[in-house]
Amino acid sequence: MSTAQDLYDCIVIGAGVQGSFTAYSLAKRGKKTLLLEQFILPHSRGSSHGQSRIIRKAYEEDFYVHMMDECYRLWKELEQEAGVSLYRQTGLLLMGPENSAYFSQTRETLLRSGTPTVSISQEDFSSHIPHMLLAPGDGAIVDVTAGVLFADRALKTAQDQFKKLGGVLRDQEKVEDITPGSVVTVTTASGSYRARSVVITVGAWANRVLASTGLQLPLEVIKINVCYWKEKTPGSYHVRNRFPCFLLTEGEEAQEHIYGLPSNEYPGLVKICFHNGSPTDPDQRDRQTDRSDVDILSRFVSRCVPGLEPEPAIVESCMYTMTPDRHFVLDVHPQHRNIVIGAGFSGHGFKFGPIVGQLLCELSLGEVPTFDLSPFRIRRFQGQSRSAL
């Protein structure tokens, strides 16, 4: 146990994917870093657990595509450094109404960025993507470089590399108070720690941890039912049979995204989820039993993925922490420049872990960030937060 007299360069609060990569980035820079986690590791209480996540460049916004260019490089660098495989290229099939704003803008962004793509016509769809149906009027384009991140392995790798670089990771240390100042004091149930800067990356608990700093952000925590669907014919949707990840921008069942990953992590089961859920308390997550998203998915599977049983075989839980515009918060505290906040990753942040970690590291060191962070600044919420910004 460190004493109150020990001084760290930085304390990172929250050992999910963003916090772990932030701590790793700081340790790579030779900074004395403490990473605190409220639960015993590993755990499935937050937003970074599970075996798989989609990695893609298919976004409406150019700034995400530019960030992902660097992020792919950083993922590869970590693989080589640690000697582990963290990513499998499968491609991402993007589908949606041909003339809808999201589909058409995302297609244009992919083409403008020079991302390798394959466009698929209605007539050729079934020969390219068997066992799946494309709705009349929908377009289809494949982001060729996309694929599956091995999430649990990636998270552990970032934490392991952080510790190899001399970083200190302490789990079961729930933060009870943060005292701002030129040196910030972080108090947990086990003691107090001091640092020149603090980075807060606690996911669904962001506003609870921020409360002692006088800041509240317009964040909504929702529970997602993570569903796995059984193949009627084993292997039909397996990654070895070149079935891709997919994202339906909007459809007959709902205006929100529906996304899926090929059968791989569970034999004979395909992960398909709805990109929305119902509000929840992060400490009472399992008491929220709404299954309206599962009903939406069952209708989608029946209509578009006929080779799967229309009821999920397994339902797990995850949480999204949503901002009003669905973009991240990557910024310094409005009143305390040495308190840095990474929050509101809105269900699409995992793939950005390495670059988010680098950016939060740069902010904590008072450096000019590698990327323009204006889309992620707190000031965009002026009038929406629950305290003065």
Ligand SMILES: Cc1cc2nc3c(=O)[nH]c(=O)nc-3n(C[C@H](O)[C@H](O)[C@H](O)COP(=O)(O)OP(=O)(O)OC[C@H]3O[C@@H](n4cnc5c(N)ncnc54)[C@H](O)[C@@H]3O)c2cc1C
Contents of the next structure:
Amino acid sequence: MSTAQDLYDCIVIGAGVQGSFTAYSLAKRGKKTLLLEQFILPHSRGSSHGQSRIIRKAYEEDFYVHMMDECYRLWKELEQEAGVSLYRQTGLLLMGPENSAYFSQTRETLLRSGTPTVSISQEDFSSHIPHMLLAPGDGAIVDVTAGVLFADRALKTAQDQFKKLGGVLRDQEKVEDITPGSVVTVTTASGSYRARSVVITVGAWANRVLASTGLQLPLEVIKINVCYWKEKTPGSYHVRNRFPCFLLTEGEEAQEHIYGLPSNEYPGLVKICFHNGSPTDPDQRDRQTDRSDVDILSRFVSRCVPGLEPEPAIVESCMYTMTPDRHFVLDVHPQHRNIVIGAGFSGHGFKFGPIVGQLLCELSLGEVPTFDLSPFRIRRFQGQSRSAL
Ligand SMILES: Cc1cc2nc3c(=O)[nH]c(=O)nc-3n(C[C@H](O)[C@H](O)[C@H](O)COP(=O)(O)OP(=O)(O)OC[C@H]3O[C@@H](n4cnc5c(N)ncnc54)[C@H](O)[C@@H]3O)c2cc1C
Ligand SMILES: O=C(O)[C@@H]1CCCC=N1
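Can you give me the structure for the form predicted together with this ligand, which would complement the form predicted on its own we have just seen?
Complete assembly follows, chain above in first position.
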């Protein structure tokens, strides 16, 4: 049970990538910070586990590219500070119907931002990217600075640096209640903690935790089947063979994105996933057994990536927490300005961890955030967010 001297500057709830980087940013600013996590760490029941994530600037929207400019700098800073390697440059190959809105806008945004790129014509494609086929009518452009983040290692590094700076991390402490006020009280099964501000970064559990603050957001939790596909010739899709990350924006198989990463975490296996899934309860995700996405991927692999076996060798699970417009929620609670919310990362939030951490830290300290947060404000949902009371 906490005492008066245990008044924290901030309590961060949820030690996934966003909560861990928020806690780290707060500790770096000298703030007395408590990070609470419901599971024993490390765990694989949320959205931040696994060894790899794509980092890229290839986005349709300029605001993500601007955030990524700063975020690449923050990733490098953390690598240097901790003396670990967290990123490997592989490039990201973006493919999609040449005249589709997503492909052409993303290419425009990349070019406008001065990001190093290489455009690949239909004729030259096979000499640049052997073992993969470009569909007729599709364009191809490489975001050269993109690559792979070593996700598990990055998460642990942020948590370790937080603790080195004096931060307190308590796992196996599920937050059961939040009592708003000028000092916020956070209650777990083990006790109560008090803080001047609270940051809620609980991923797929956002609406469960927000319920005690009287807010519900229009979020949908979906289960993602994380598929790994075996190389027919060992090493052919390895990063050493210059196979890049890729993102197919739409095509014959599906309107949703399909993305892949070079073989890395499991020898001889390439991670290729469908950027969609079926709704799930975060505590019951193993009961969601829909595999229609795996069928879509099998068809894609046999048609476009013929050097891989068209049946997945490994299928793991992860979750996305989707907002209606696929943009994040980075905002203060509409009724309680010292309760800050980072939610709805919609399956593309990992790469932004360091900058999201900085922005949520700034919001919790009542500062003007260093980036314009209007795309991420709760008010954009208008009638879609509702009182839970
Ligand atoms: C298969 C897959 C592939 C992805 N690929 C990419 C990619 O290539 N690039 C990219 O940028 N992003 C990618 N993402 C998205 C990215 O991983 C997520 O956006 C990000 O991990 C979300 O982090 P989070 O901290 O919000 O959630 P989480 O990691 O789920 O963290 C929330 C934490 O809160 C804890 N918690 C919940 N409730 C409570 C409670 N009551 N008390 C205490 N703790 C609680 C949870 O246990 C959890 O640890 C991918 C996601 C998936 C699933
Ligand atoms: O965020 C990313 O880069 C990946 C790939 C595209 C779809 C979602 N996650």
